[in-house]
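Just one chain follows, in the form predicted alone, and it is written as structure tokens.
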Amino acid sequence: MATHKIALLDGDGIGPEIMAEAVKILDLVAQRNEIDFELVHGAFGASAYFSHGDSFPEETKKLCDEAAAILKGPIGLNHEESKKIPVDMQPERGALLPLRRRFNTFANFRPVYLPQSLAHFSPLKPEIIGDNGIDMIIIRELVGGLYFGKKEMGVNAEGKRYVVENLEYDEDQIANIARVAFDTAQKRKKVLHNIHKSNVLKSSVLWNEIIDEVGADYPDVKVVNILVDAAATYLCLNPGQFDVMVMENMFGDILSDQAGGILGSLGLMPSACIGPEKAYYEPSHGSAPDIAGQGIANPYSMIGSVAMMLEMSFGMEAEAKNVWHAMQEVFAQGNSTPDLSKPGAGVNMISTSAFGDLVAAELAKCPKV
């Protein structure tokens, strides 16, 4: 029997909730398809810095190393909380960027998908939905850029605070997401829509050559480029036209939130964040620390990297196809949760760990694979 070690970061907030609805979805596929998953929990974020004083402890970066894959709850407290911790620390610059750098997980993969069955979670008009619904895949590179690049704070010599940060890129890095992005719009409807703000920064600039330079190799792909602020309206009056799209780092940060808006909520976000040779696996949003503990929040997004990470660290790509319609079927039934639907929006509201229930019922149903 096959065994594959996975190393479980709960994170904060609503991070143990959701991820313990994710282990239930594990269990189950491990026992329809005779394997082994070794699940183990990881100290990772706000709450690993109060229990060992470090948002990324040592013991968390072994298991990281020795699992086959990672799956990552979502992080960080509010803003007083947060300044309780050092702000280098704190969870989001002491964990999960030296995690992204750890593993070069340089290429993220964020599925934007609402099909007719969750249409009523989201703000846009019916007419701009469609009646196919909204299904894209948003690619941003993620060890690279603004955020990664030199930072440098202090008081000049007039004696007035000030910060430095750099927006850095090399050829290589480029091309690596733009292969990567190729890649899937190939497999996909053969079209790229190449995000970019090149009339302003010379960033672009270069990255539209790569881009340029590596679709050569790929002349079945159609590349539509498109300024970034453009993408950001287009999100929101013609959702439909996108299929691909990729962007570099702090433009995806940005515009897979507003996507998760156009869904009607983060939490229908989950994610994948590949290296080259180790992935982790988490949702979009935050941790919500405002509901924590009171088994509202939905799994979905949790789940859905769950199925993320069944078709792309482990080659299960049936069995991913199950799960997401095991999920979606639970919201074709009515079901949802208070933190996606308001009293009086016509469906039947059940808890968290109801939904993972139903899910796991759904999936059950499922033929073996």
Given for the second form:
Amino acid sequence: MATHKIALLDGDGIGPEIMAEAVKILDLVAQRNEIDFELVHGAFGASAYFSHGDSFPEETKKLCDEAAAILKGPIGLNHEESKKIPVDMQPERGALLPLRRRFNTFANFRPVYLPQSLAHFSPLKPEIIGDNGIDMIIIRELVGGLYFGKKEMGVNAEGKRYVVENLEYDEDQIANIARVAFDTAQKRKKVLHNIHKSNVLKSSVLWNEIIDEVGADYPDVKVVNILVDAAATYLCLNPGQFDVMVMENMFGDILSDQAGGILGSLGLMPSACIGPEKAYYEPSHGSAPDIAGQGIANPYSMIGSVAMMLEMSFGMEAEAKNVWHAMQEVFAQGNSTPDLSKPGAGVNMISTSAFGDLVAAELAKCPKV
Ligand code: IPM
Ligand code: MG
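Compare with the form predicted alone: the form predicted together with 3-isopropylmalic acid (IPM):
Let's see the whole complex now, leading with the same chain.
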């Protein structure tokens, strides 16, 4: 029997609750496919700082090194609680960015998927969503740009506090993410929206040059260049025009959250972070400390991340589709959780774990592959 070791980094806030539902699905997938997932939990995030004095402890690094793939929950604390942790140990800077850097997970896939069964969550009018719903994928460069560039803070000659952060890319970094984006577009509708800001930023001038160069190898893919600020508007006004979008790190951070907004919740945004040798999978949202521990968070983004892991790390494409289908079914039957829907929204309101149970029950009904 094939065995895959998976590192589970529960994270903070709602992380452990939604991870428990992901584990339910992984256990069922293992049973259905006669494979063995060795699931090992590792401390990560603010909770790890308080238990181990380190938000990305050495033993977790070792676990991730050994694992075939990593499933990570959301991390972080609220603004006030964060201040209890030294700035460089705060989970975003002390754990998440080092995780991305360690495995060079440069290619971040963020599907923005709103089939009819989820359309009622969206704040967009039905005529904007259209009959086919929304189905696009944001490809975000994840280990370069401003987030990883050199930083400097200090007091200048005039006695004023100042800060400098560099947006750095070299041509190889851009070409790598460009190839991932063109490959993805080639497998889908053969249209790639390149998001940039070349009317102001030199980084975008180089970015666009490389997109053109790499694009020469993909004559069947049409490239549409859009300024990032305009793209933000089009995402609201006409999201159906997009299929695959590619952009640098910070643009992707911001536009993918906006995409969560057009779905109706970041809770509907799973993601995959792919490096040359290792990948990790995570919800695109934060740890929602305000609702942690209440059993009201929807596990969609965490279970969706499992589906992406099955497909992208273990080549289990058909079973991944089954997991997506099972989640859609649970919504289509009128179920929801309190984080996604308000009382009186005409849905059957259930808890995090009840939602996971229903997804498991639907998955169990899918023919084995
Ligand atoms: C995301 C998050 C992270 C990011 C934070 C938590 C550092 O917002 O994955 O989008 O900015 O990349
Ligand atoms: Mg973000």
